[in-house]
Each structure stands twice: as structure tokens, then as C-alpha cells.
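Just one chain follows, in the form predicted alone, and it is written as C-alpha cells.
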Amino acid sequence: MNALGLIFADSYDGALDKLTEKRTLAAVPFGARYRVVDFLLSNMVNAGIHDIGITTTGKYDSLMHHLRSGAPWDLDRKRSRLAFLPPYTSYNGGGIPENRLEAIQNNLQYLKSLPHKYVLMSGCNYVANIDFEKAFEYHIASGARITALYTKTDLHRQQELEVMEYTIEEDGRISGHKNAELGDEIRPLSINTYIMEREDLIEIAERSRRQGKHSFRHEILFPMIDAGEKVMSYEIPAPVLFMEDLSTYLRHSLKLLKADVRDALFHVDGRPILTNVKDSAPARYGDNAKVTNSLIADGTVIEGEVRNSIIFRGVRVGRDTVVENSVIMTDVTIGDGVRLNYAVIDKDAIIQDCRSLSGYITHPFYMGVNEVI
């Protein structure tokens, strides 16, 4: 594939609130053994993209520790690589970027150093198994200046988040845009993933810097659509699970307990989801353990009962404890006689004996990294 990938690792960091206090959104754990970035990286590599840059602004230690040289994704090659693009990496870069266009402007030197004709750029606010190769074929055949990827779904995320709804003509051209309203109606919503020519993106970034522009969507994409330029749409047929607030994180994590969703993410021929594998002993279940409809990672010890939950590596669930409708991250210790319901427990937390912690799917209970209750 004659294309490079550009990933914006901390798009929508603020929306996930406490989950991104100590890590960037791309590094948020998901699905018992993965990080959110694993899905986007795997999608790009599966499409033959092997030059990938990841822009970051801060809190990227966890992300860099997870990705390292990119070897699990075959990105540690001699002539292509995984590149981290933190602030101040070039002599002519600006300060810490506050949005996508500023991140592009700060990394013009990186974009100019590569020979590829096309660029695929995306935030990390969703997980999906996407056939980017077909998206590129569609973009090239359509002759579009920009192809914007979208999914058809309803909207139940935080109202203050700006989610864009497209108006799409029969030929696939985007003719309008507006802020989507909350509701059950199925409509075409942007996933903020775009395909365009690299030289065009460089020219746009240089011109927009001179003009003092800062927003890719509001000052570049939307004016193109309003002016009638050829901005095409490409629908993602696979499920797209958004990670844009704590409620959707829990809701979409628990969707993995449905076989059809797991199959659409992990069991697609020729499109595996790769991650940095860590060797652990198999999960151990006590004599009175009971597990129902849950994902249990290796290295766990289950002495109590787990229902409809996702348990990461190294978790200990004590005797007479019931965990349900929850996500328990790496190396959490849950004591005896505990009750957890609709909870998101971050890594290395400790819940002492006989505690009862509960939220709801729309307002999950959250416990932070290294916290003790």
C-alpha cells in the first residue's frame, strides 16, 4: 500500500476523564488483553501500511512502553517504521498541539520525509476491525480530494461531545454536516478518519499555518464540503465501538460478551488484531469459583463469582465475592465478600474485604490506578 498512517493518540482524552488521567486515550486497556491503539494499528498493518506516525502531547509513557519498536505489528522494519511524534520534535514545530491540524502542522518535517502518495489519519476514540484496503480502493476510484469514513449508528454519548452527522448524496458525496443530537435514530456519524493525498495534506498544513487556522474539521473539511468540493464518504460495515466517555467505555466493553461482536472484531479472515503479548500462567479457579458469560485473561485467580464481566491479567477475585457487569483491569486485588456491579476498576487498585461498590451502565462506578478502598 502506497500510504502512511497518522494516528492522533490523545483525541478526546478529556471525554474519558479519569481513565486518561495517567495515560493517553490510545493506551486505554480494552478487551482483557488489548489497548485501544492495537485495533487501529492492526487495521493499518493489515492493509499494508507500514509507515505509521503517532502524535502525542503528554502522558505517553504507558503508550510507548506498550508499543516499543512496533515489532508485534511488524513495524520494526529497515525501510519503514513506527514513529512517535511528541511535541517539539522539529526545529520549526509549534508548541503543544491542541487539535489535529496543529499536530499536523507541527510534524510537517515527518510528512515531507516520506515518499508515500496517500495518508490515512485517524483518532483513537473507537475500536473496530476495518478493511482500510477497500476504503483506499474506493477513495482512488472516486477521485475524491478527501474521503471521510463514517458508521451508521445511534448516539448516546455525552451531549457536550461534538459528534458530526453527514448528509450523503446517492453517489456518496458529502453535501452537508451538522452536530448530531442524542437519540435512537440511526444516522451516518463521522469517526474522524480520513484519506487524502500526502502532498495535498502538506500544502493544506503549510497554508493553514500561515493563515492562523487551527481546526481540521471546522476550517478545512467543512469549508470544502460547503464549497462543493469532492469530499466522499465511505461507510464502515463492521461494528464500531466508540470510547468517548466512561459510560460508552463500559457499555462497549461489555458488548464483547456477545459472540457476534467478538467475531466481527477478532475472527475476520486475514485481518487479525495484534497486541504486545505478555506471557502469564493460565487463569486459576478455586473450588467454589463460578464464572458466567465473562472474558477472563491469563494470570488471574478466581475464588468467587464473576458474571457478565471482563477481567484483565493478574486480577485476584476473593472468596464469596461477586463481580458483575464490570471491567477489572490488570493486577487488581479484590478481597473476600466484596460486591461489585457496573464498575470500572483501574490497574493495581485494591478493594478490601466486605466492600460493596455499585454504579449503573449510564453512570459506572470508577476506581483509579493504585487506589485502595
Second form
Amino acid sequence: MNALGLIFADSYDGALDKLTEKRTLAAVPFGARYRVVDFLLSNMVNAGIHDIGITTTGKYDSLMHHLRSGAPWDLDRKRSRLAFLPPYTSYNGGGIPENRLEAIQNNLQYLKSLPHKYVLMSGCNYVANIDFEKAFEYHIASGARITALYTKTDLHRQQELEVMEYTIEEDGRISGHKNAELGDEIRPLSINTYIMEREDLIEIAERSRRQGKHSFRHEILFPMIDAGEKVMSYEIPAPVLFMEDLSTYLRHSLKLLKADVRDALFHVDGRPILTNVKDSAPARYGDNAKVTNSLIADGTVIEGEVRNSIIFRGVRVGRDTVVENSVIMTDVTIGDGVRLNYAVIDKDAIIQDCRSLSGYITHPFYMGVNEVI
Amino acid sequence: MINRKKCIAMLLAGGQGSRLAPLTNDTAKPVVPFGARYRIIDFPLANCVNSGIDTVGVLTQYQPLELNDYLGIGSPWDLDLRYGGLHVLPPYQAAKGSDWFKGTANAIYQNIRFIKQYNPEYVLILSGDHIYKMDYSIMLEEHIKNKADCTLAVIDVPLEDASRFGIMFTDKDGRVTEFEEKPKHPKSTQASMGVYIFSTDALIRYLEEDEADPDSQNDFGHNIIPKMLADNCRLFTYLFTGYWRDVGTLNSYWASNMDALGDMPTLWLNDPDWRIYYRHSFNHPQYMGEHADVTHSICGDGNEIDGKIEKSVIFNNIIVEEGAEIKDSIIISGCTIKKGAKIEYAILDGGVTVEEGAVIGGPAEGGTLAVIGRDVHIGKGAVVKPGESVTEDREGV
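Mind pulling up the form predicted in complex with its partner chain next to the form predicted alone we just looked at?
Up next: the whole complex, starting with the chain shown before.
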């Protein structure tokens, strides 16, 4: 694939508040053994993209620790690489970017150093298994200047985040844009993923820097659409799980318990989702374990009951404990006789014996990294 | 600058393992799957790395394709190094002809050049058919302290089992005074684990002498050790007290797998200080369905389980449909167990399909293991009796 990938590890719009307090959006754990970025990286690698840059603002220790050299994705090559692009990476790079366009402006040197014709750029606010090769074929065949990827879905969230809805003509051209409204109605929503020519992007970034522009959407994409430039749309046929706030995070995590969602994410021929490996032992079920309708990672030790939940690597669930409708992240220890319902428990937290903690699907109970109850 | 390693390991991985058939029909014993996600060879390799030994020669011979694929360049064990690391050493052709490895000692003899290349002070000899977690560095310390020519790791076995092993007799300092290979009437219970540390000079000297002897079987246990003992070399034992099992038979293989189960397993795989590394197969986390009922078991990744599983070892990418029951069994990767099938006290090799209502095996108590070979198809309602070994498809009824 004659393209490079550019990943924006941060949302710049403030999402998943507590989950991103200590990490970038890209490093948010998802699906019992993955991080959000794993899906995007795997999609790119599966499409034959091997030069991938990841821009970050801060809090990127967790992300770097996870990705390391990129070896699990075979990205530690001599002729290509996984490039970390934190602030202050180069001589004329500038400081901490406040939005995507600024992140691009800061990393022009990286973009210029590569020979690829196209660039695929994406934020990390969603999880999906996407055939990017098809998206490229569409982009090239349509002769678009920019192809914007979208999905048809509804939108539920508490936070006032900006999600774009497109107006799409019969030929696939995008003719309008607006902020999407909340509700059950299915709408064509932007997933913040774009394909365009690398040299075009470099030129746009250089010009916009001189003009003091900072927003890719508001100052580049929208004016192009308004001016009738050829901005095409490409629909993702697979389910897209947005990461918007804690409630959608829990709802979308629990969607993995549906066979069709699991199949679309994990069982696509030739498009595996890869992640960093930990050499965990197999999951061990105790004599009184009772686990139903749940996704269980390796390295876990389960002696109690787990229903409708996502259990990450290395979690311990004690005796006479009941975990329901919850997401329990890596290496959390849950003691004996605990009750958990609609909870999101972040990494390395410890819940001691006989605690009872509950939220609701719209307001999950959240416990932070390393916290003890 | 002259590079040199203090200690390198030579891992004998060429054995056929015929007593593990049909699991070893198409593959070498060291690469037989174990413990829901490992291969047998992961244990000695992880032991090396966790003991600080970073140079391992793996001697292969029988059915090496899968083994070579699995080992690769050793990266899963951090053995992909600039200097040292993992090296696969197959039999080879030389100017004066070519030879298969004739015995354990001959296999090492044919690779003396590999040893000399690293110029180590000590050579650790391992075999690829034991499940154990052992810190070789402690044994090496003992070897050095004793100024030994060879140190043999031993384990205390029950007297009734002792005649299956090489048995050591030692004086009060642990120096070996007598050695008997599989004695009919064992006088001691110190059994050789097949783990040796040699001082390199002594090793090379005795390998060369052994090779020159046309009557020798070229075997460490039968020839090298008795010869060294006869020559009054300094042979010492190192008593190992941790978990160790020879998994050379289907029964011992099954039993060792079962040791990883339960709330207090004797084979503790979760030990954060002694990880067993393995080559990953990248599957999604296992999904337990609405009707799943899994107790006293270990499970790998990529499974979709909706049946009842008890006291079993379940590998990767396995589908167990609603109403299927599995007990006291080992199910290796890629198997599909359909509705209402019953499996008890059995080993299913990879890729087996068990159709609806089929019955395999019987109660473990007093029974014998049923074994289904790789990729075998067991038809709807078919019956596989306890003790059967099935390597061809069985039609349904």
C-alpha cells in the first residue's frame, strides 16, 4: 500500500474523562485484552500500511509502554517504522498541539521524510475492524481530494462532544456538514478518519500554519465542502463502537457480548486484531466459578460469579463474589463476597472483601487506577 | 575483544516420543501442546531465560517442521540476540559424510563446534520432554562450588517408580559413588532428571572418547556418566525439590496437565516471578455463553464456550456448543464440540470435530484414556470407547 498512517492518540475534544485522566485516548483499554489503538493499528497493518506515525500531546507513557517498537504488528522493520510523534520532536516542530491540524503542522518533517503517495489519518475515538484497502480503492477510483470515512449509527452521550454528521449526495459526494444531534435516529456520522494525498496535506498544513489556522475540520474540511471541492464519503460497513463518555464506553464494551459484533470485530479472515502480548497463563476457573455471557482474558483467576461482563488480563475474582454488567480492567483484584454491578474498574484497583458497588448503565460506577476500596 | 559465555544450554529436542502417539505422529515431542497454551519445550526454554542463560542450541531431528516454525528465531523467549540466543541445530552433511544423531551424546558431539564458538566454561544439557520450573543458576553455583566435572540434577521419587529412572548413590557430600540406569532393584530414590551441567573441558574430552568407542551407544545415561564415574571424575548431584514431571507417556502427560488446575495447583502457571513464555497465536479473549458452566479448568483464547466443562484443559479457538459436556479431558486448539456431545477422560488433538450427540471416553476413575488424533472427524452419535486411540474419521450412526 502506497500510504502512510497518521494516528492522533488524543481526542482534543476531551472524551472519556476519567479513563483518559492518566492516559491518552489511544491507550484506553477495551475488549478484555486490547487498547483502543490496537484496532486502528491492526486495520492499517492489515491493509499493508507499515509506516505509521502516532502524534501525542502528553500522558503518553502508557501508550509507549504498550506499543514499544511495534513488534506485535510487525512494525519494527528496517524499511519502515512505527514513529512516535510527541511534542517537541523536531527543530521546527512547535510545542504541544491543541488540535489535529496543529499536530500535523508540528510533524511536517515526518510527513516530508516519507515517499508514500497517500496518507490515512485517524483519531482514536472508535473501535472497529475496517478494510482500509477497500476505502483506498474507493478514494482512488472516485478521484476525490479527500475521502471522509463515516458510519451509520445513533448517538447517545452525556458530554457535549462535537460529532459531525454529513449530508451525502447519491454519488457519495459530501455536500453538507453539521453537529449531530442526540437520539435514536440512525445518521451518517464522521469517524474522523480521512484519506488524501500526502503532498496535498503537507501543502495544506504549511499554508494553514502561515495563516494561523488550527482546526482541520472547521478551517480546512468544511470550507472545502462548502466550496464544492470533491470530498467523498466512504461508509464503514462493519459496526463502529464510539468512545465518547463513560456510559457509551460501558455500553459499547458490553456490545462485545453479542456474537455478531464479536464476529465483525474479531473473526474477519485476513484481518486479525493484534495486540501487545504479556505471556499470561491461561484463564483459571475455580471449583465454584460460574461465568456466563462474558468475555474473559487470559491470566485471570475466577472463583466467583461473572455475568454480562468484560474481564481483562490478570484479574482475580474472589469466592462468593458476583460481578455483573461491568468492565474490570487489567490486574484488578476483587476479594471475596463482593457485589459489582454496572461498574468500570480501572487497572490495578483493589476491591476488598464484602464491598458492594453499583452504578447504572447511564451512570457507571468508576474506580480509578490503583485505587483501593 | 573476545566474547565468551559463562554457560550455554544444549536442548535435546530430537526424540520421537512414540509413547505419546498419536500426538507425536506428525510432530516432535517438544512441540506437543501443554497447559492450554504452551508447548512442552516452553518450560526448559523459559527456565533457561529465567535462570539467566541466553544461549541455547536446540538439537532437532524427528519431524522438525512444526518445531522449527514454533521456535523461529527465539523471540518469544527473548532469545533473538545479537550474540547468543536460540539456534536450531539439525543433523547435517559434512565433508566426511553425514549422520543422523545416533544418541544423546552423539548429538552433542556433532555440535562441539557450536559449543566452542561461545567458549563457555559450563554447558547445561537439557531434554525437551519434561514439565518443570527450575532455576538452573542455583545448580550452576553448586557445580562451581563443588569444582565438579559434572553435576546431575536429581529428584526424589517414590521407591516403586525408581526402576524407571537412572538412579544415583551419593556420599555425604553429594558426590556420586554409583549410578545405575533403570535398576531392577533400586537401592536409592534419587532419580536423574536428565539435566546435566558439565565443565566444558570434561564434556568435550568425554564426548570425543565416547565417539572413538565403536561399542558405545553414545548416550549420556548409558555411556558418558558411567565412564566418568569409572575414571573417578568429580560427579555431584543437585537435589531439586520443585515441580517436575516426565511427560513421556499419555497418562503422565494427562496427569501433568491436570496439575495446573484447581485453586491451589501444584503446577502454578501464574507465578509472576517465573513466567513461562510461549509463542502467541493472537486470538480474541474467550467468550463464555449464556449456558456456559466452567469449573476447575483452565482455558486459552479465542474460545466460544456454551457447554459444561469440568476438570479440563481447554486450548485455543475451541467451540463448545450448548449441552456439550467435557470432563477430565484435554482439548487441543481448533476443536469443535457440537450440541450434546459428551467427552470424558479423553485427549483430543488439534482440529478435531465432534458432531452432535457423539460420546467419547468414559469415567476417569479406573478407566483408560481415549485419544483422538489430529483433525479427526467424529460423526453424529458415534461412540469412542475408553482406551481407544482414533486416528481416522469415524462415521456417525
